[in-house]
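Only one chain comes next, encoded as structure tokens, the form predicted on its own.
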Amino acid sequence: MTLRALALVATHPDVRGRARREMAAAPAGGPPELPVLRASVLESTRLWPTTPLLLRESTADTSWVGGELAAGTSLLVPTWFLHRDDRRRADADRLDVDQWLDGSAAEDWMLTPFSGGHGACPGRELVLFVASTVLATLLEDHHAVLLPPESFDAEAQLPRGLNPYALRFGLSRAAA
């Protein structure tokens, strides 16, 4: 989750310069707040779920055009097609860190990063903590290029599929 939303901030300055921005202005002593940097790393799990389906369990008889689901039956979820659905989501191939600051992601029921409900991820703000200070700490002195550049292009469609365990960063001292 970590190197997809490195992934993300290396190829988009913009969201970069703001998480920068925002780790200079946090206070000294005690863990910042790091909204970008959580979005970010939110916004990868939308873009490339961790989790692709979810299993879920009807609680009602439910009747559809081609017959009846019984109250019970177990489903499966595919959150990724659920987050990148091009016919509902103008934001399905590109990035948009913004929805999650302002939340509207959170009044979204298709994004489901960390599942939902009685079965949503119990370690959620823990794994955000710890992914955006992983990030903060790695952007607070260093400038990280996604090898090879030309692998995503910030304005172009974000690639639908994503092998974490392919990506390759160039990381350089930045700037004082």
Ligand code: HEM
Given for the second form:
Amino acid sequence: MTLRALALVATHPDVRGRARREMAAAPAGGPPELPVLRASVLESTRLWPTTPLLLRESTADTSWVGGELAAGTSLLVPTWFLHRDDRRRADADRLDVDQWLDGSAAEDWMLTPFSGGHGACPGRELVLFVASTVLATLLEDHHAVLLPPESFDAEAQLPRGLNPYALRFGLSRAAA
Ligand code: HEM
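Same protein, different condition: the form predicted on its own was shown, now please give the form predicted together with protoporphyrin IX containing FE (HEM).
Shown next: the complete complex, the earlier chain at its head.
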């Protein structure tokens, strides 16, 4: 997840610039707030969810386009599909960190990278804090470039699958 987020930041100059500015503006002492990096991590979990299916059991009879389902029916919620549903999302295959900053992603029931309701992941805040801090520490004085073969750029449709173990980065010291 952190490596996929790094791939996003490395290939999107606008987000990289905003992340650098928030790092530079962070007050000394204490962990900095890093909303843009945090949103980049959340976007990586939207684009490439680490939990591809959520399992649930209905508690009431429900009506669907195809018919009725009785209470107690087991359901699979396919995050991989819902997060990238290009019939209802203009940003299905592109980076959109702002939806995590303006509250719209939080209101969108289709986006559940850390699940939701009673089953929501209790590790969410820890994960976001650690991942955004790791990225900030790396990017503070390094410039990262995503190397082929997994390479893509800001204009490209982001791949539907991205193997984090195949990602390769070139790192150079950032200009002071
Ligand atoms: C990339 C990082 C992570 C992601 C994307 C993630 C995602 C999720 C998701 C989607 C669920 C709910 C599955 C469902 O609703 O059926 C879940 C449950 C859970 N997660 Fe995470 N998780 C992450 C890391 C962590 C970490 C670091 C911890 C612990 C420190 C943690 C602890 C838990 C626990 C205990 C549950 C079960 C909650 C319950 O059933 O009441 N997770 N996680």
